[in-house]
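Just the one chain here, laid out as structure tokens, in the form predicted on its own.
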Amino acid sequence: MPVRFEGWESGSRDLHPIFQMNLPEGALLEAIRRSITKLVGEDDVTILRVTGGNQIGRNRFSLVDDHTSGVVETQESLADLLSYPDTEELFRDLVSKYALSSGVSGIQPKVILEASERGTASIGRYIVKSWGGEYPQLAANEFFCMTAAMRAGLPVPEFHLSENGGLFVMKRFDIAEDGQSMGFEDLCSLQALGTAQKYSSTYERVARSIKDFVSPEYVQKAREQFFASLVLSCIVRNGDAHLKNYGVLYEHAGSLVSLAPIYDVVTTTAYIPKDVPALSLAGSKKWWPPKRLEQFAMAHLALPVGRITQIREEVVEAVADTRKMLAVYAGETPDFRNVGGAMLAAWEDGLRQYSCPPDRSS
């Protein structure tokens, strides 16, 4: 949260908003609820008191007589995980085993353990997603979204689709080498915003809070991996671009830091076909032209003309060359083949948007 000589005062009887930043959302919330209502309740502190053991960044919450970490023992096999035939079956296993040390927020069914890497004796610690029925096929959707993201050159997590499409596997970003757990605050924390309030922000409010928080050294490559990332979401019409889906981290406190990777990319549009951009830009929430883009670059992220085209033809190249590998995907795959032939409609229109020059008329 912003630093500032006042107290926080939430106002209500709400978290604050670092402490509801890794809340479990959705199918996990409900998971958790399930197990532990009858026992401790269901209010959000016994949520983060039940989960504060196992969190996304460096943040832990405990009673303070529970010596428990919250992190569970066993580990699973990566080569397993993404092989297993009914994943349907491993992923209702994986909640049974895991939701009540999974700190981690989203809507979409997600759990977090611990595998041992393929061909190696070492072990990783990975966020394993699903879908529920609302979402079909939403693993092969992030799965696609997130190689166009890797090609454009954004940095993105190792990433995993299993081999029927039923699981999207990415291994966290806040672990680093040594296995220490990194910082990590996304921008709902960073603008003093709860969980609920994740889509009442601005791009422009973005770029100031990268401005403010991100660290000198890092803060021109941060404004351009956001630029890049606002272009992909448009391309691929992605309307989950919300506060909760941008962060910072860093080592320690006192650290240098840097915009966190990409992650959490989805072509929203194939399920919501009028979807919108999550965040206002310009004052509006649409899918705004390359023109528009370009003056908030320039405006809000101080880029020059010339890197803002390269960027956006980057862009563009990269969702090009994986459109090709979605289709092949959609055709080989019946059960994905509706959603694919949605992303192939979505994308097809944003590369045709975007593939133009911008128009510098008035």
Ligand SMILES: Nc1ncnc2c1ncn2[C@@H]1O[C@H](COP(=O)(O)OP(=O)(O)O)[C@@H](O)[C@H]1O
Given for the second form:
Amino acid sequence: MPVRFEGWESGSRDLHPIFQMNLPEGALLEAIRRSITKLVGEDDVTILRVTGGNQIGRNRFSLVDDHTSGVVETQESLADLLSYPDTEELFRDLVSKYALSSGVSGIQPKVILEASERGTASIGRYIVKSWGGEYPQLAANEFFCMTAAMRAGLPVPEFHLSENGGLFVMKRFDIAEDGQSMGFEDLCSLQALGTAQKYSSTYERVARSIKDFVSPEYVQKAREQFFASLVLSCIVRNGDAHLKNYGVLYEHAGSLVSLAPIYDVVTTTAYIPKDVPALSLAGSKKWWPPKRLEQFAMAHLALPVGRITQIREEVVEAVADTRKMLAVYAGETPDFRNVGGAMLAAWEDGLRQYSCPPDRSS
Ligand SMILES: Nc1ncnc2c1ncn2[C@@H]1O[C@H](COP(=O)(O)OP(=O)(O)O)[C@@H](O)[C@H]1O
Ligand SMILES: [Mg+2]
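I would like to compare: after the form predicted on its own, may I see the structure of the form predicted in complex with the ligand?
Every chain and every other molecule in the complex is listed next, the one we just looked at coming first.
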């Protein structure tokens, strides 16, 4: 969408994908609607106007004569967020304070805020995610999946699980050390699709977008990262690796573009036992046999067989290790026992499927 004086017309009543990208969904959207409808309206443009000053990435949206920054000046303490005994009450409070300045997408209840960091004088910017009755214990679920990603050597943002398991807190990767906002675009927006189409694509097209948008210097790394994340999603049975859960990151217009770190990996079969992958590969959505993933990695990511096998082994080992931690936590945490048990079983299936040599399992 090159800069020009003339306007752009989309030909549809929907907002252009880049404007839709960070529109709050789910619980956060409801919270925002509740607090603004009486004042201004509830269409997408209004939501964009309200949250547009504080968005993931470096785009900001405002009315021409509106000069308020949209950034809330208050701060939380990270240590308090992680140790507060009543997370429901805490999260309600956070929503009432930060919902209107949280330009962040996703179905799970969440807000963006600033917090002072433990043992330092510095301030970090965080996304705080909670969960509702539909997806119990989602924070612990995500925490263990992200731990497996980290142990597999994948880039992940700093992340925490609150002491009572009520919140998953992660540091924003779209803000550089010096506080500058970095550019971020999710693959939904890069494929010029609206949020409603986030499941309507293929991993082949994701591979294509990586080639098209990631700088040549970083393409190899991005391809390996994407393949490892795909293997991870298959093993931990994450059926939500859709277009909004991948993105690219860059410092400013014209600088090098890399694949954003891993985020939003969850064992979805703990809630939807028959869940399948979010996007199709080789024409189907199923937990593909390792041989199929290998063919995909060779044909669409140009990875050599030796590297493919190595990545798969690294991810298998990381999930197997993390599974032990998960078993201990499930044993010690009665509220997590059901979801934890379902996760352990799902991971065991995944490990069994992806541990076998590729040439015996097509
Ligand atoms: N650590 C992070 N830093 C910056 N942006 C993030 C980070 N994690 C997620 N996001 C952005 O926030 C959106 C919602 O987060 P996500 O974890 O995917 O929530 P949900 O489970 O509701 O989909 C993502 O699609 C992405 O745009
Ligand atoms: Mg998501």
